[in-house]
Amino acid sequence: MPRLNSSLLTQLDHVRVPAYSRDRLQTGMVHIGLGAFHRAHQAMYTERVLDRGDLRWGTVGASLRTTNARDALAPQDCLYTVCARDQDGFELEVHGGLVDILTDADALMAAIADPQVRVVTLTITEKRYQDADRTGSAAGILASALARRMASRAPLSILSCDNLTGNGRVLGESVLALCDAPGLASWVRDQVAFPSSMVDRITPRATAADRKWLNAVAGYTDASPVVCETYSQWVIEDDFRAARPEWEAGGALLVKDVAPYERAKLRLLNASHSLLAYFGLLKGYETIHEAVNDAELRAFLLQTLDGEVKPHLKAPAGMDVNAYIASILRRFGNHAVPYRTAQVASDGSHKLPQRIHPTLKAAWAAGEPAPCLELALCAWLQTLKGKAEDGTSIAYDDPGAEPVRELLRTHDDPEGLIQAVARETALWPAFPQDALLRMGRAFARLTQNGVSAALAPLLTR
C-alpha cells in the first residue's frame, strides 16, 4: 500500500486534497508545538485560506522536545490526513500547508526572526506557560528570537492557542519578563501583539487501530494521521500588528474580547470533561463516551452544570447556554472518536484551577456551597491513589500533583488529607474553611463507600 506523499495527491479522488499548488507556498507563519491538536484545528482554518488562493501563509512547524513529528512527516513531504468522525460518518482531508519541520531551537529562532514571517502560533499545553527558563522555554525562545527580529523592525503577532484563561496576556507577560536586551521590551510592546484565542475541537491521540482504519478506507498509509470530531470552534482576539491569514474564511470568529467565550468553554465544556474523566476512571471507564452514557454520571454532570456553573457564568452575548450544554453531551457521546479518560485526566493539577476553581470561588463569594464541584476535586484526589473501584489500576500523567501523592502516602484520614492539601500545597489557594470541611466529609464518603454513595445525596437534592 503506498505511503502518503505529494505524487499521490492526484490519485485521491475520495479524499479532499489541497486545492492550491504547494510549490508556490510562501512561509508566512511559524507554529510551535506540532501536535495533533494544532494539525486538526488551526491548520485546518489556514488550509481554507490557502484553498482560496492566498498562498502567503505556508507554515514552518517546530517540535523541539522530540524528533517524532519530523521523522513521521518529512518522508510524507509534510503531508498528513485529518480524519474527522462523528456518529453520522467521516470526512478525510489531506493538509498541505506545512512546509518544514524544525527540531532545533536556533533554527526556530531564525525562522521567527525572518521578516517574511508575520504570525507565530503556539500549542504547548497549559503547564508549559509556567516555565520561565530563559533558554529552553517557549517564552525564552520567543524573547531571544525577538531580539534578533528587532534589527529588521518587522512587526509580529504571536497567537497562543492553548486552553488557558487570557492566554495571550499570560504569554506576553512571560516573554516581556525575559526581554532584557537594550530597547527590546519597548520595541516588543510597540511592535509585537499577543492576541488571546479560544480553541475547541476534540482531538484524541491517534491509535494503531485508527491508522489501520485509515489505510482501509483511504487506500494509503499515513504515519501520523490526526483523528478528531467534526465540530470545531476558534475565537480570536482581533489584535494583530501585521498581516494575518483570513481565518474567517474557515469559520473563525474575530472578536474584541475573547474572555466571555473562554469562560464559557472552560467552565462548561472543559469542567465537564474533567468531571467525567475522574469519575469515569473511578468507575472503570476507559473512554469519555462510556462515562457520559453512564446514567448516574450524566445526571450528576447536568446537576453540576445547571445548579452550580450556570448561575455564576456570564456567557457571551447571544449564547444559548442550554443548547451549548446539549451540544457538549452529544459531542462527548461521540463513539466514533473515543477519547480516553486517562488522557483528559492528565495534568489535572494545572487544568482544574482553570476549569473549576473560578466557579467555586464565585459560588463561595455568593455564600453558596458548591458540593458537586467540591466532590469533583475529591474525585481527582481519589484517582491519584491509582485504583479504580473494581481494583484495576489508574495511571495518567500529572507531575504537578506529586506533592498531593506524597500527602496521600502519609495521611490515612480523608478529612485530614483535605486540610493538608490546602495547608501544605499551593493547589488550593485561599479555600474557605467551611468548604474544606464539606470536602473532607465528601472525600470520606467517596473513599469509604464509593462513587455511587458519594453522588447519591447530591442527585436527590
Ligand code: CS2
Given for the second form:
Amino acid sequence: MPRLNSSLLTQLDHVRVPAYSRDRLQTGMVHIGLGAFHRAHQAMYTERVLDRGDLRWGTVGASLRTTNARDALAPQDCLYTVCARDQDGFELEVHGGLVDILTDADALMAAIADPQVRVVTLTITEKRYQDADRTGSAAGILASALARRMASRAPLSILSCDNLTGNGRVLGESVLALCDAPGLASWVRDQVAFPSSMVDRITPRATAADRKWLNAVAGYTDASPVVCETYSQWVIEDDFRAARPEWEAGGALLVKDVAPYERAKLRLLNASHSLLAYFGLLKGYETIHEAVNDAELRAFLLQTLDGEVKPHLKAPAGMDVNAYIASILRRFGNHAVPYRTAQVASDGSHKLPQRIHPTLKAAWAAGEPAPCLELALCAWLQTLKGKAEDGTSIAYDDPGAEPVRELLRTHDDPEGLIQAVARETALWPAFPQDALLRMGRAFARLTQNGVSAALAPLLTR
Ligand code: CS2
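After the form predicted alone, can we look at the form predicted in complex with D-mannonic acid?
Full complex below, order starting with the chain above.
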C-alpha cells in the first residue's frame, strides 16, 4: 500500500486535498507544539485561507520534546490526513500547509525571528504555561527569539491556542517577565500582540486502530493521521500587530473580548469532560462516550451544570446555554471518536483550576455551596489512589499531583486528607471551612461506599 506523500495527492479519491500549489507557499507562520490538536484545529482554518489563494501562510511547525512528529511526517512531505468522524460517517482531508518541522530550539528561535513570519501560534498544554525556565520553556524561547527579532523591527502576533482562561494574557506576561535585554520589554509591549483565543474540537490521540482504519477506507498509509469530531469552533481576540490569515474563511470568529467564550467553554465543556473522566474512571469506563451514557453520571452532570455552573456563568451575549449543554452531551456521545477517560484525566492538577475552581470560587463568594463540583474534586483525589471500584487499576499522567500522592500515602482518614490537601499543597484555592468540612464528609462517603452512594444524596431528580 502506498504511503502518503506529494506524488500521491493527485491520485486520491474521496479525500479532500489542497486546492493550491504547495510549491508556491511562503512561510508566514510558526506553530509551537505540533500535536494532533493543532493539526485538527488551527491548521484546518489555515487550509481554508490557502485554498482561497492567499499563499502567504505556510506554517513551520516545531516539536521540541520528541522527534516523533518529524519522524512520522517528514517522509510524507509534511502531509497528514485529518479524519473527521461522527455517527453519520466520516470526511477525510489531507492538509498541505505544513512546510517544515523543527526539533531544536535554536532553529525555532531563528524561524520566529524571521521578519517574513507574522504570526506564531501555540498549543503547548496547560502545564507549560507555568514553566518559566529561560532556555527550555516556550516563554523563554519566545523571549530569546524576540530579542533577535527586535533588530528587524518587524511586529508579530503570538496566539495561544490552549485551554486556559486569558491564555494570551498569561503567555504575554510570562514572556515579558523574561524580556530583560535592553529595550526589549518596551519593544515587545509596542510591537508584539498576545491575543487570547478559545479553541474547540475534540481530538483524541490517534491509535494503531485508527491508522488501520484509514488504510482500509483510503487505500494508503499515513504514519500520523489525526482523528477528530466534525464540529469545530475558534473564537479569537481581534488584536494583531501584523498581517494574519483570514481565518474567518474557515469559520473562525474574531471578537473584541473572548473571555466570555473561554469561560463558557472551560466551565461547561471542559469541566464536564473532567467530571466524566474522574467518575468514569472510578466506575471502570475506558471512554467518555461510555461515561456520558451512564444514566447516573449523566444525571449528575446535568444537575451540576444546571444547578452549580450556569447560575455563576456570564455567558457570551446571545448564547443559548441550554442548547450548548445539549450539544456537549451529543458530542461526548460520539463513539466514532472514542476519547479515553485517562487522556482527559491527565494533568488534572493543571486542568481543574481552569475548569472547576472558578465556578467553585464564584459559588462560595455568593454564599452558596457547590456540593456536586466539590464531589468532583473528591473524585479526582480518589482516582489518584490508582484503583477503580472493580479493583482494576487506574493510570494516567499528572506529575503536578505529586504533592497529593504524597499526602495520600500518609493520610488514611478521608476528612484529614481533604484538610491536608487544602493546607499543604498549592493546588486548591482558599476554600471556606464549611466547604472543606462538606468535602471531607463527601470524600469519606466516596471512599467507603463508592460512587453511587456518594452521588445519591446529591441527585434531586
Ligand atoms: C479535554 C480537551 O483532554 C482534555 O482535557 O477536555 O482536550 C477537549 O477535548 C478539548 O478542549 C475540546 O475542544
